[in-house]
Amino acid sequence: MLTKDQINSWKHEGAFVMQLPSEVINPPLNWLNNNFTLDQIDPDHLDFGSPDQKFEFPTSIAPLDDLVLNERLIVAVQQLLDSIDIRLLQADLWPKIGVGSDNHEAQANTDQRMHMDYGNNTMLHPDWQSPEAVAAIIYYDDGVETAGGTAYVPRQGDADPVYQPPFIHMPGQAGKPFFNDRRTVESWFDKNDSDAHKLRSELYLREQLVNFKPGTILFYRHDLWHRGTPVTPGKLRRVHNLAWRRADARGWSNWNQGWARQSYYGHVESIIGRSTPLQRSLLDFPMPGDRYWTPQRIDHVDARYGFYGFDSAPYRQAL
């Protein structure tokens, strides 16, 4: 799915932007344009994430859940991480509504501070030379109409002064208070940490803005400097935040609740039933040929999911 240039941009600069094929993006986009529009969203929901976690995977909405497990995305992440064995970390679709006046409360999400995502995704510290996880944002709207493009700072080689570890020059790291609003954050650093303030000022001068339309995807790293920018007042910007990790990576935490938590009602079971072995593996369902499988275990799993269309043949054939 990906070109060598795209893979190299992600590994060395931290990000790249591309357009998803229509067959990937059209099913969820059509559903959203009928069921998740400005007049159907609480205007007071101004924070990150879907309202009441409604659109965190699994959502019980087939077009949204099938996008999360789309094999084109899986293959792309396998290419970026140099591994066929990967796991899903995050899948959350959420709205950002433009507000009429500047909201600069300390935790406001209107105009975000520059940050990296590793801080609340892993207990450890990322190693630029050995990336273990991939993040992505899928955009469902036209940035010309909505604004709100993600701003990011490409890394400029190993000697880049703004990418010298440890990455602690941000709110919430190494004892610094957490604020979300850009103006509040930079005022705090100006008063309390002049070296960090100088570095952060350089980030804003170097930021690039994602110009998006429906189906644009930003693949990026958890150690990339980036931020959310304001949406045009009265407009709606809808995005899907996704993340994956290598199966052998240590310290990473799922953003979503457990995938099996919503079982019992047939929705999760239907996902397992209609998915391919590769798609199921994203949820830590062992691939055919994995040493987990025995004839008895296949029988038991088949008994659980056969009603929902689960085909045990690939697992039996690989014993």
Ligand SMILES: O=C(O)CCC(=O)C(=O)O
Given for the second form:
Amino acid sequence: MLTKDQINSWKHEGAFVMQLPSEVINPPLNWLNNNFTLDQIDPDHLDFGSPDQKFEFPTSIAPLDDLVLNERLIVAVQQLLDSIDIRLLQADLWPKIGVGSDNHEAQANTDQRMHMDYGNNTMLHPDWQSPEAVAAIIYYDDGVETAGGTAYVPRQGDADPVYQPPFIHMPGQAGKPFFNDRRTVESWFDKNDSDAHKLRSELYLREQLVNFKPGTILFYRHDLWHRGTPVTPGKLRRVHNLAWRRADARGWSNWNQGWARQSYYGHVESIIGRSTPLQRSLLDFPMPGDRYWTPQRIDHVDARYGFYGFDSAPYRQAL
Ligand SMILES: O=C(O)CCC(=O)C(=O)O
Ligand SMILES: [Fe+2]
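Moving on from the form predicted on its own, please list the structure of the form predicted in complex with this ligand.
Every chain and every other molecule in the complex is listed next, the one we just looked at coming first.
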């Protein structure tokens, strides 16, 4: 359960940081510390996202998949979105390995440009007063050793000059070219759009860094100004990027491939089998009591998933 202060920070400032309980974070953390360490990762994989998409949900690694559907996270998102009916949009775990900070190729992910995330997650434009989606980053390492805390700019009320819509003062929006690297981007704005350059300079002056240890989570909004900062050369920072939307929200894209696509090998089926009705609902599996269900539909779904431990009783009882 989130506190009123946490919910208010998210709604008004755009973000807040908290520590996940050890019973939530320890299973994935232990798995990662045994199976996903510096010597097990291709050092040339420098961009966002897991190598070969192998840690995109569903991964078939139970401690990772179960974290993504953890009910503590679901309840937190329900509170932030003022809705009990939410869907998963994104879950990907990826490594960032520190390289010399002189990597300033235009698309380098080392020292990111200030940006918002809505642009490649929804076809529409966010409305600050009615947030429809939540983003989060879970950190699995200690920022004192790795550095690389996400930097963000808290919104200061409705009159905040850097938060006046439309939010188009960033690469890739409204005809501006897309680059990832901070230096490349700011020199482009300096030459081509001096008003935006001034606004963006203000963002870097105001940015705050997330201090993290294993199990820290940053909950943020897709209309929050933020960016990734350099990881110490030779160090590894592992994070999970997650996102959810209200079931009734319009325009949002799933980041991951469709959940059902990985079926037939028992991993997806086992997720359905061992999950609770609330957890399944994140994948658009209707809740008990939903008008979708008829006795026959329950029978058929039971026939498909009973083998994997699916219990149809709650669905039958709510008919
Ligand atoms: O790596 C981070 O801390 C943030 C990454 C990010 O904001 C992004 O890739 O959109
Ligand atoms: Fe981002």
